[in-house]
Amino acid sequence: MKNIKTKLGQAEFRNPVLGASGCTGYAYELESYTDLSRYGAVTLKTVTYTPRHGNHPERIAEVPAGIISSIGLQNPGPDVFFDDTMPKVIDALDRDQIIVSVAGDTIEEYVELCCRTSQRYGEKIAALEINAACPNVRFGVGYFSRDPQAAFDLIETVKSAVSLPVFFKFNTNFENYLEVASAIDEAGVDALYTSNTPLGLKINIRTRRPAIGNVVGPICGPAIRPIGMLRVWNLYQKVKMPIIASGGVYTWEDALEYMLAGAAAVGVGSAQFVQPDVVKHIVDGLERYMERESLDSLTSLVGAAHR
């Protein structure tokens, strides 16, 4: 049996193909459509400090080779998440597959959410994800993706408050993303999760209005994969921490290309809307590739294109 495990800081996963936050929901919704055991892990839909209704509809619009989305972190808040949602998640996934994503407007809100998660479910999850990437909210998360010191302070404070592995998801749309990434690396995060979703606009020619209620939204899908690839290539040359890449991963070849550029793992998002069992096919494809190439693990391929 080939070893397809991947290690991200202090966390180890059965394979490097992860279900991305938001697009994978809470995982248990997909039980009837795919084999959840084939996911390396699932980053759950982000929970925020208080409930959020999200952005005005419409929230999703198709564009060439992708979609524009504008959800706005809609979620019922921590009380419902901890009491009602997490028991269903734990029934559907193994401990090593569960990554809880949290977001807040201030460092204090992030820390409180992380501490509550750790106290309630610390022994039943693999890691925490600090979501500082979403561009569809008015306050909070975008700030921590564009200010190096703010990112450092957030990670350092969270890391001092919890013992769980911590991933940091940040937005690479800002020109200083490499400077921010260096601060994240210095703060000692276990892995950096990239969000390579440039903003876009679509006009509905029938209504003559923007197709998205929020007017603009991040573009997801194959159209942005070359952008994501360049971001990962540059990040790999800049930081030492493991990188989780996302942006247009639809096939095993896409996942492998990201790994060759420097990613230790990949997040699969919008592809699941088209093919709910796509993660299984990606993992199967990587395993077949390992057999053909007589590889014992995928670790040696991480960043291999740089060499």
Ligand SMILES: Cc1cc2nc3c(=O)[nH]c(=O)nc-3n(C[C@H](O)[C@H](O)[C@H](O)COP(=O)(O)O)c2cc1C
Given for the second form:
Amino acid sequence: MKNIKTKLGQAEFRNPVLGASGCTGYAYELESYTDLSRYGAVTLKTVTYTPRHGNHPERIAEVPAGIISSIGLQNPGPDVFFDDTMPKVIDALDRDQIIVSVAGDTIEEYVELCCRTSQRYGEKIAALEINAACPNVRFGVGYFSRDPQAAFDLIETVKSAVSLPVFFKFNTNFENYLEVASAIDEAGVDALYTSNTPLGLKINIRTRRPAIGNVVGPICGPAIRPIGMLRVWNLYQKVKMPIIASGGVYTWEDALEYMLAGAAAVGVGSAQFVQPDVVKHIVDGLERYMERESLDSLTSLVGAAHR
Amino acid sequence: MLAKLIEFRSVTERDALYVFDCPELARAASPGQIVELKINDCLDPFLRRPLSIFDVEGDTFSLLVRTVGRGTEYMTRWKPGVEVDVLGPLGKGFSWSEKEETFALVGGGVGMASLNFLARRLLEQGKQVHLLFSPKRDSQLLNALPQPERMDISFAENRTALPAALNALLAKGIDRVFCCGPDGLMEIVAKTSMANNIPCQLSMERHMACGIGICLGCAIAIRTEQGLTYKKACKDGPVFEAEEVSFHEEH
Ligand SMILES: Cc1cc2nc3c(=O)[nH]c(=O)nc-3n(C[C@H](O)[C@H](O)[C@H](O)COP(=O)(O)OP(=O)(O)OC[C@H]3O[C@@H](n4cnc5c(N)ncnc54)[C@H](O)[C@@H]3O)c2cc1C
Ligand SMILES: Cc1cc2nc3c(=O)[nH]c(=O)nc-3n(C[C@H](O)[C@H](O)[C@H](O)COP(=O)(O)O)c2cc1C
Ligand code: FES
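With the form predicted alone in hand, show me what the form predicted in complex with the ligand looks like.
All chains and molecules follow, beginning with the one already shown.
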């Protein structure tokens, strides 16, 4: 029988297509546009240690086949998130579909957020996601994504504090990303989530000013997929843990391409802004492909392009 | 869902009216709401384009669109019969109370697009509608209005002349003001209405990525009891109360 279930460390999902953080809202917003049960899982918008108002508008600039964004992790903070948001999420998604993304400025903040999530909702969610690509006041943006020792310490502390599966979302923009990935592998997470979003700039020729308030921002969307592909390819050769790839997935073919390069699952982000039901179409497409190719599972295809 | 273009008509050199057949959307729409149109099947332009619902008649809805860039330029090449991928109706539109009888609708340029459908609904309810349009040099746009004879129409030469024109209108006894246009114009209308203690609603534009509340790209600074906060123009708006909108302060 065909089986599209996907194991990422200790966590098991109904399929390998995940809604990416910040691009899927809190899932319930999408209820009237798609069949939420078709999501492998949804990583909720990152919750930070304290509420964040986010960055100055404009926050979005369109580029060919993608966007440059600068949201600034706008979120209401943990109190509102736990009290008001999570009950609505739990109504909309099943336990195995919910991933909570957290970000802090220090290891202590990350750990406290993980512990609070685990105490209140540990039984009701599938995994925690450490967003290590976020702004860091003391050490600068992406500190935990570019310092191997910092990444290692963060994971070790979190893993010893909670028993839920933990994913580590890091940014592959730094030159030493393979070295950082090795440290993450050694510290031991359930999966490595890659946001393969290089920085870019757009200037509004009418105002003669940068198009977004923050001047620079990460580029996402199909435009950057080949960059993400190469990074996932390299990571697959370097680490043993499962890889979740995001960066430009729009169709089932894109998802499959990432899997052949070494991803065990994919995160779908900005494509949902254009087609709110795109995840359902990707999953349908993968299932049809399995049928056509008489595949029992997709597992054998993960990294197949290396062999 | 798909909407079939059934009519395309130039209104000015750079504005056109598009009429679509789409019963599901037309029946659900209320004034001030928007749609998100996919321009083509390709990845470029990547995002949908947010546009106000200009009118609804039976199973059809229409848009009044100004050609400003690649997406809107592409639209002018659509021929009747083409089927367009559309999301909507989206967002929170205009609201008023049954007791209110007389309304001032202030439109700035193509911002007028969201006011026509509102005028239609108000007129259907037997309300009195005054339309104040600025700037006068753009008045050819009013050729798009299906029932101009049922409204009292006046003009402001430009933004400098707008406060006086609006004050004159408000002196006639207006229960509520609705406005859509560039931020600068809306700020004047908000201030003038508030100074006259007349409730006013504004339809705000922000660059949007999703239009359905999942990206937080369309942030708009709004005053709340808890202080200034960013709300979503696409979902919490596009229509906001004038006193809520902060035009200059940001976080
Ligand atoms: C809620 C809402 C309702 C709208 N209703 C209407 C309407 O009824 N009729 C209409 O003609 N237009 C309306 N607009 C504006 C319309 O969405 C833009 O003009 C359109 O997206 C431009 O697309 P483009 O590809 O032609 O231009 P682009 O090539 O994307 O951009 C050309 C120029 O226009 C600017 N621009 C793009 N989008 C916007 C925007 N949203 N606001 C201000 N400037 C922008 C860009 O910065 C750039 O300088 C509305 C916008 C919003 C947010
Ligand atoms: C508007 C926007 C907001 C995002 N917010 C978050 C976030 O809060 N946390 C996070 O881990 N990633 C965030 N991301 C990154 C995405 O989850 C994803 O990794 C990235 O956009 C690449 O995927 P894509 O090309 O499919 O969009 C955001 C991306 C966008 C475009
Ligand atoms: S445009 Fe995405 S939240 Fe408003």
